[in-house]
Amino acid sequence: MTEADKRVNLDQLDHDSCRSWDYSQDFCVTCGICSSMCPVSGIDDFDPRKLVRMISLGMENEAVDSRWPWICTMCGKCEASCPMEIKISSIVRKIRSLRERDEVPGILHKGLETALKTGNNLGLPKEDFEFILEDVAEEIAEEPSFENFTVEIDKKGANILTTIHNKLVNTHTDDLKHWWKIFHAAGEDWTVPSENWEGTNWGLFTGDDEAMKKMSGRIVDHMKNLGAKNLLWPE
């Protein structure tokens, strides 16, 4: 937001334009607790209470065009601490949903498009994904007490089906080992789907309900088709 953007004639605003939003934005008392809890407060002058007040005043277009909603991490700390129980994270997501899809910040828009098309935000082919999982499993099997370790892919009837965050097969493969070792030590019966395994639902983060439902539906289908009893969704 620029200095010019901060000067607003309140008489020219349509104060009822966002009144139908069901997030209690009109109850904000600008106490600042949300701002003190926000991990990105101050970046580009971002302040959660300012965003809430914009919606309360009916500044929908200004909020949608602003970078502020995309600075927010949607961690929910502001919402959890708000004494007026304003659904600030939901307000942010609502604002994001109103942005034209081709104007959604690049990595989110492109990642979501890729996930819808290929089953994961990286566009990683099935054979490459399986190779990475098996390579990590072999590394674990070389450690003491894990000699018999293997990764079960598309196993039917497992107790746990786990999705995977895309970065864990991209730049943080060692992080896969932690809960896999726990599974092994506990004698857990678990599996990983070979397709549509993405645990990061960017439909949620971009405010795209249809995309979110489609990606979530894929996981539901895995649970049904593989007959898994429980779901571990790390993201």
The other form holds:
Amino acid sequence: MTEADKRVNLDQLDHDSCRSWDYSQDFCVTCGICSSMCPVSGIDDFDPRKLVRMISLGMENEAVDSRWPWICTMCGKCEASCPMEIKISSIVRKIRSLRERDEVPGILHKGLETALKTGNNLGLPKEDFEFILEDVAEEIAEEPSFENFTVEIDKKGANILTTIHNKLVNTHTDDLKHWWKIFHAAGEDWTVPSENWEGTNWGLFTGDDEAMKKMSGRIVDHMKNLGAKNLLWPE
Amino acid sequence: MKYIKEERIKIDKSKITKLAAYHDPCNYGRKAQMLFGHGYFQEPRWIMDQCAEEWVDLYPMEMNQTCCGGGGGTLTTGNDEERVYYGRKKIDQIKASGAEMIVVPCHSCHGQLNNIKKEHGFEELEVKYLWEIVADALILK
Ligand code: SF4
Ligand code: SF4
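Form predicted in complex with the partner chain structure, per the form predicted on its own context:
Shown next: the complete complex, the earlier chain at its head.
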């Protein structure tokens, strides 16, 4: 970066641009407590106080283009200690939501798009999904005390319906077994939906409220259609 | 929790032999407390009590807990260097607690801690889901 680049671009100082945001950003007293709490303060010159001040000043475009909101984990540690109760992690999520969707880093938006289209982040077809579940169930049934273990997919009227994290039918199938074993030991009446089973909701991370609603709506639909009484949504 | 209280499942504490520590995920703890008025701090600790003879808390914990660094989708954004650096504090806390096993109820924390432990010189750390230690400690009929 040259010295000229480092200079603040005064065209960006548009007090009106973030006026309507109601995260209390204008109450910031620049005390810096948030910055001292944040585990990634200093990376790439980031710290939460700077971001809050940028939004207060109306430097919306610069914030949206920056990597900062994507380095932050929205952990809320800054926010929990802010004396002015500024909603810092909500500011971060709002800035993320303003990124062009194609410019969302990594696989977050692509995974979400796939999930909206196919029902899960991997685009895994129904037959393959069922095959994996049944395969894991057979492995469990080979263990002592689990001889008659089975997984009943799309069972109506079950007491518990559970969603699945995509990594558990991808690289971490062994981690499906823990809950299933507990269900078995407790004599639980449970089921898994064969479609739209994705438990993660990446709209939370990309700031996409519409997508989040759609993903959650699907789970509500399952509960209704399958008449399940309780939901286990560990993601 | 209900299963254990109603004795629908039985737990053998002696099956967990390593010293475990519990990590509060941001979303189940601090953020739930801020957004919904209830952070899940006591419930997982009660389960820990049922499953292990002895376990420890990290410092700081609950509302002041430090994030593992894998939240907010950072495991998938490709900013890996920053993410690994972020997690140094968590690994330091686990080391300071003397635990050989870290128990988490969150998929992101689980993935992150397994992913960064080697880089921060703690390859032998065992990362477990909260429901995994329940499954591990089950008394089977
Ligand atoms: S802790 Fe709150 S008031 Fe203090 S600098 Fe950070 S945002 Fe501003
Ligand atoms: S929410 Fe973001 S800015 Fe705040 S402490 Fe966590 S990582 Fe830092």
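Numbering follows the first chain given and starts at 1. Since the structure is predicted, the reported quantities are computational estimates derived from the model, not experimental observations. For the two forms, the rigid core is made up of the largest set of C-alpha atoms that agree within 1.5 Å on superposition.
Superposed on the core, the two forms barely differ at residue 191: its CA moves less than 2 Å between these two forms. After superposing the rigid core, the Cα of residue 181 is displaced by less than 2 Å between these two forms. Once you line up the core between these two forms, the Cα of residue 112 stays within less than 2 Å of where it was.
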